[in-house]
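One chain follows as structure tokens, the form predicted alone.
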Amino acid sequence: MHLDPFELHRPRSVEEAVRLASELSGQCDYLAGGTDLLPNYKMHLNLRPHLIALEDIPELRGHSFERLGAMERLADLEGDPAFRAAYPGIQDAVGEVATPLVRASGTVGGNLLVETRCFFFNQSFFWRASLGFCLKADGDRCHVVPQKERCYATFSGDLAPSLLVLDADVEVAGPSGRRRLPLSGLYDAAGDGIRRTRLAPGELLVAVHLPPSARGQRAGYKKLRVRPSFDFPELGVAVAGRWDGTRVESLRIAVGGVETYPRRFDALTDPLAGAPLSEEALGRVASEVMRGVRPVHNTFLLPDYRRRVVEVYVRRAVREAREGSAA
């Protein structure tokens, strides 16, 4: 595998980056840590002749209890004990991303916007050519669910579920200016494995903003993967909540790694507020979350197994969060 030639641009501000993306419309990608994009380029997956590197833009760096820059390295979050104490669920998710070497380069924004994955897509050019290309790269049909309209590649980030349960917002910049929206609004539930976000052409993720209510919640993240030392999630379950003794004050559950976008299940958790959470009630919620997801056979683990583990992980994550330990 090798990288084909491309032209690298190094803007010094968000505005310059957005202007370049507008001028190079349809011919460029933003380059953050490169831990996902560059390996995909080596496999000739959706190549662009121009890359806009973001590492020289100071505004995209840094983290605090209220703001995470999109270019902040995951290792920098992982190495901050005060941040870990304030946001144990985020730290759980960060620690589950790939390996320490990848986390040293990988970024917050890159993980939120990581490419969806499918074992018919994440292959070499020669492998894909021998089978016949797919909707997501070079072809006109899906091999997972044979048809020519929808891609079923799976959302593969770890941070999104842990930030969704904390009501995080994202700040984006584009040709029309800046806007801020809930993280849940970044992902397109009506889209697919190709059209997976609601970002307009040329828009750039600038930062994640955390509300005051996010700090100090009992939270955690559980991840299913084939190789615990490296792999993308086959399933990720995030939980965050507050308890008054045994009584639930608030509870949020989000699931990633099983569909084309990460999902929160407020309709199941909102009715729990104000009452103790019995094992029977927890079992009903976990079972309903399991029934609400629709994994397909596009990863190494069978969809029925992944769906059944959803119920197990929801139970475990909520129990451990309730007890105040890391999930």
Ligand SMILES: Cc1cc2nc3c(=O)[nH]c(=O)nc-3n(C[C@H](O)[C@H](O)[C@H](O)COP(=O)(O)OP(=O)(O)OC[C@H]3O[C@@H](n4cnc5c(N)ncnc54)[C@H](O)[C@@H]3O)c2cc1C
The other form holds:
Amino acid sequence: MHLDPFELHRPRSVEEAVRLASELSGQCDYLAGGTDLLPNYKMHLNLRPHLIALEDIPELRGHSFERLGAMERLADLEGDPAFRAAYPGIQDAVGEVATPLVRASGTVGGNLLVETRCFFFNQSFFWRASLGFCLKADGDRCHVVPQKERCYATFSGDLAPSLLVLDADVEVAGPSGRRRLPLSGLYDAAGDGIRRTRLAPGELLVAVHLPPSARGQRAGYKKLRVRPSFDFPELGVAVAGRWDGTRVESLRIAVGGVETYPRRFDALTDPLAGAPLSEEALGRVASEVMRGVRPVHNTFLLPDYRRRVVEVYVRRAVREAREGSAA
Ligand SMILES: Cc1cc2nc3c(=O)[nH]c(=O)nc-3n(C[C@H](O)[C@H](O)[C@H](O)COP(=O)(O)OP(=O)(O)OC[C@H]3O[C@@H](n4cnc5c(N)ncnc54)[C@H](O)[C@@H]3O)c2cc1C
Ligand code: SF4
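The form predicted in complex with the named molecule is what I need now, so please give it after the form predicted alone.
Then the entire complex follows, led off by the chain already shown.
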């Protein structure tokens, strides 16, 4: 597999990057660490002739307890003991992304905007050509749920669920200025599954913002994958909460890796606040979360197995968070 030629642009500011993207409308992608985009380009998946590298934009760098720059490397978060202590759930998730080598290049923004995956899509051009292309690239039908309207490729980033449970916001910049939106609003739950976010064309992810309430929560992340040293999630369950003794003050659960977007289950967890969490109540919530997700057969593990593990991981993640100590 080879990389086709493209023109590389190296803007020095967010405004310059956004202006370029607007001029090259539909003909460009932003390039962060390239650990997802470039392998996809090698497989001829939705190639663009122009890449806008974000490497030289200082504003996109750095992290604090309140802000994660979109170009901050996952390894930089992992290597900060104070950050690790303040956000154990984020750290769990970061440590589960790919391999140390990939984390040395992979960024926060790239992880949140990682391409959705499907075993009919993440294949070489020749493999896909021999079967017949699909809706998500070059074709007009879906091989998983045969129809012409929707793609079911799976959201496979590890970081998003762990940030969702902490009420993170994202800051984005576009041709008409900057805006902030909840991370949950970044993903297009009601869309066609192909356009995976609600970012407008050319919009750039600048940073993730964490509210003061995010710090010191008891949190964790559980990931199911085929090869534990390497693979994308077949399921990711993130949990964050506060307890006063045995009484739940707040509890959030988010699930990724099973549907086209990562999501929270507040309607199930909000009623738990104000009382101790019995094993029976936890079992009920875990089973409702399991019933609420709809994986399809487009990754290695069978959908029914992945759903059953949802229940197990929700239970384990909540128990571990409850018993763990707050930072
Ligand atoms: C072998 C291997 C294993 C992997 N395993 C995992 C895994 O277990 N879990 C996991 O989560 N990921 C995994 N990945 C995917 C990827 O490496 C990570 O998600 C990584 O964090 C992506 O970051 P990046 O900076 O390299 O993104 P890039 O590849 O540069 O970009 C990814 C996408 O985001 C867009 N983008 C990037 N930054 C911005 C921005 N600031 N604004 C707007 N758009 C932007 C790009 O245009 C592109 O569409 C794996 C990759 C490989 C090669
Ligand atoms: S779910 Fe269907 S349309 Fe989407 S990538 Fe897979 S085969 Fe293609």
